[in-house]
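What follows is a single chain, given as C-alpha cells, in the form predicted alone.
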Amino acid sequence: MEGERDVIVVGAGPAGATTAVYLAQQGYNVLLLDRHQFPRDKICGDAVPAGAIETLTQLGMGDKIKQAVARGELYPLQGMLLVSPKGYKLEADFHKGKAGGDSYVAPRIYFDAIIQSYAIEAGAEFRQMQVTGPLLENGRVVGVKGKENGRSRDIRAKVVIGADGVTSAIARALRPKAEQHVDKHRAVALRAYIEGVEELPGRVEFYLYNEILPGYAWIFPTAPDRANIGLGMRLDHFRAKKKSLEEMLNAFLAMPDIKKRLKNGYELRDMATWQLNFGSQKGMQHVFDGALLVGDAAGFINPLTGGGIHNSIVSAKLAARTVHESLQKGDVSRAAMQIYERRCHNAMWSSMKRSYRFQTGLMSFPFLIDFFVKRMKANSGLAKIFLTKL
C-alpha cells in the first residue's frame, strides 16, 4: 500500500501541471497523474495570451519559454485580424503584458510539456495512469482509483484536484448528471494543422460569418506557410445545422479570400474534434469534500472565444492557494475549501458574463457584427475580449 500523498492532481495539462508547480514549490508531496506520457498532443486552437505567459514566467518558467521560442516551437504574435460576415475587417495590435510578456501560438505538444516538466523539476512526482474516478469513503474523496500498467490501483491523498479536462472522470463522478453543463453553455470545435497556406505573419485571424455564428473560424500561424486552422460553434446551434464540422471546414477553405491563399498541394493533418464547457453557466459546483476542479474540468472556458488556457492558469493559482490554506488548517471539507468558488467567481465571472452576452446577443445577428466591426476600434469591448481571452 502506498503512503498517503498530500495532493493528487489528475491531469497534467496547463491547469493541473501549474497547480502541481505551485504546491510542490511550497513543499507538499504532490503526485501528478496523466493517462499519457509527455510530450503529447492536445486538441486546441493553441493560442496563449500574454497574461498566461507572465504567470508561468513568475513561477520560474521564463527560460524554458525563451528556449522553446528559439527552437521555433512557440510562435510570437503581434496582433489579430477580425473579419465580419460581409468582410469588414478590424485589425488590432496585441499589447505586451504588464511585465512585458508576449502572446504566442503554442502547439500543445510543446507548451504542455514545458509546464509538466517544470512541475517535475519543482518536486512533483509524475506517473502515467488512467484515472477512472475518485476514491470515496463516506461520501468524501480520499484519493483516486484507476489503472496503471494494466493493473487496478487505488492511491490515497488528503486532497484530489481534478484537472482532467472537459470529459473529467472526477467531475462526472462528483457532479450529479442534472448539474452538468447544458448545450447552450457548451461548444464543439474542430482543429487541423495546415501546411501550404499564406499566413499573416504575427497575426491570428478570426472569421465571423453567417453559416457558423454564434461561432467563428480561425487561422493561427505556427510557422511560415503553416497554421492551426479550425472552427467552433455553440453545441445547440451545431446540432441544428445537420452538417459535420469537416464539411464546414471545407466550406471555409473554399471561400474566395481563403482559397487564394492556399498553395498547390496544401495539406491538412491531425484533424480532430473536441467539446468545450463554458464558464457562463451559473451555479456550477467546483468544490467537494476532499476535492476541487480546475481548468477545463471545472468549465472555465470563455464563451465567446473558446479560450481556456489563461483561465486554467488563473484557477490553478487560486486552487493551490485554497488547498495550501486548508492543509495548513487540517480541514479539506467542502465548507473549508468553498472559498475557492468565490475566488474563481471574483476573478472570472464578470468576463464570462460579458463574453456570453456578446455571444448570445451580438454574435447571433450578422448585421450587428458588420455594423460594429466596420465602426469599432481596437479598444472596443468585443476587440478586447478577442485580444485578451484567446
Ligand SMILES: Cc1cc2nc3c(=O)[nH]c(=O)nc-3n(C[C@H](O)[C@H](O)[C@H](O)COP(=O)(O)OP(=O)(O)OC[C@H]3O[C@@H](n4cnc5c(N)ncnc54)[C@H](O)[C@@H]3O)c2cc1C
Second form
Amino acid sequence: MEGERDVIVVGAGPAGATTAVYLAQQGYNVLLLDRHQFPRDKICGDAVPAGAIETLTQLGMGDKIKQAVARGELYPLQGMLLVSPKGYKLEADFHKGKAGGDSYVAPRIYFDAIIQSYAIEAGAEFRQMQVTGPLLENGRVVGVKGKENGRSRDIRAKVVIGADGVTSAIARALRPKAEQHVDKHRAVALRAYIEGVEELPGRVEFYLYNEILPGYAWIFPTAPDRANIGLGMRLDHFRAKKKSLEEMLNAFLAMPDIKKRLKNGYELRDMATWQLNFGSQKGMQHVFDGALLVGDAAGFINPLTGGGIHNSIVSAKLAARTVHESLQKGDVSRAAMQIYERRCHNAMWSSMKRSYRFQTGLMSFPFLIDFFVKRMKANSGLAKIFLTKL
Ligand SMILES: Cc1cc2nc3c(=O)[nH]c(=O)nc-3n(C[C@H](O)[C@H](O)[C@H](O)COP(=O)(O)OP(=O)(O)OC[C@H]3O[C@@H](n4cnc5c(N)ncnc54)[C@H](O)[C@@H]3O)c2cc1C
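Form predicted alone done; form predicted together with the named molecule now:
Full assembly next; the chain just shown is listed first.
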C-alpha cells in the first residue's frame, strides 16, 4: 500500500479533471485516476457552452483552448437553429445583443485532454487505473480499490471525489439502493460523426418531432462539412417505442430536409449509445463520510437540453471549495462536507426544476412547441441560456 494522498479523484472527464485543477492549484497532493489513457473519446454531442469555457479560461486554460481552435479541433459556434414538429424555425445568433461569449462544438477526444493535461501541469499525478470501488473502514471512505496494470491495488486518501460518470463505481457503492435514478429522470442517446453533409454554417441544430419527443435529434458541426449527429430521448418513452436508436437515426436521415443535405457517399462513423442521468430527481445524496460526487456521477445533466458539461464544471468548483474548507478544518465527515449538497442545490436546482417542467409540459405536446416556436422566431434570450448553461 502506497502513502496517503490528500485527495483521490476518480475519473478525468470535465468534472474530475477540473476538480483536480482547483485542488492541485491550492497545493494539495492530488491523484487523478481514469480507466483510460488520454486522449480518449466520450460519447457526447460535444457542444460546450460559453459558461464552461469562461470558467476554464479563468482557471488558466485560455491559451490551450485558443491553440486547439487554431488546430481546428474546437469549432466555434455562431448560433443555433431549432426546428419544431411542423417545421417552424427558431434561429438565434449567439453574438447578438447581450449574449456574447464563445461556445464550441468540441469533440471530447480533444476537449477532455485539454483539462486532463492541464490538471497534470497544475501538479496532479495522473494514473490509469480501473477503480472498482471505495476503500471503506468503519463505514468511512479512506481511499479507493482498483486494478492497475492487471494488479489489485488499494490507495488511501483523506478525501475521495467520485467523478466517474453515469456508471460511477463510487456512487453505486455509497448511495442507498433506493436512490438510483428512475427512468423518467434518465435518457438514452446515440451519437455518430457524419462526413459529407452540406451547409453547416457554424450553428447547432436541434430537431423536435413527434417520434422523438420528449427528446430531440441534433446536428452539431465540427467543421464546414462534418458534424456530430445524434438523437436522444427519455428512457421511459424510449422503452415504450420498441425501436432501436439506430433505426430512429436512419429515419431522421431520411427526412426530406435532412436527406437533401447529404452528399453522395456521405459517411457515418463512431456510432455509439450512452446514458444520461438528469439532475431533476429529488433527494439524491452526493456527500458521504470521506467522499463526494461530482458531474455525471452525481447526476447533474439538464433534463431539457441533455447538457452536462457546464454543470460538471460548476460542481467541480463547488466540490473543490468544500474539500478545501474541510481539509483545513481536518474534518471530512459527511456532516462537515454536507454544505456541498446545499451549494449544488443553490447553483443548479431551480434550473433543473424549470427544465424538467418544460420537458414534461411543453416537450410532450408537439402542438405547443409549434405554437411557441412560431411566436418566438428569433430570440436572443434563448441564445443566452444556451451560451451560459446548455
Ligand atoms: C449522447 C450524449 C450526448 C451529450 N451531449 C452533450 C452536449 O452536447 N453538451 C453537454 O454539455 N453535455 C452533453 N452530454 C452530457 C455530457 O457528456 C456529460 O454530462 C459529461 O461528460 C459529464 O462529465 P463527467 O466528467 O461528469 O463524466 P464523464 O465525461 O463521463 O467522465 C467520467 C470519466 O470517468 C472514467 N471512469 C468511469 N468509470 C471509471 C472507473 N471505474 N475507474 C476509473 N475511471 C473511470 C471514464 O473513463 C471517464 O473518463 C451528452 C451525453 C450523452 C450520453
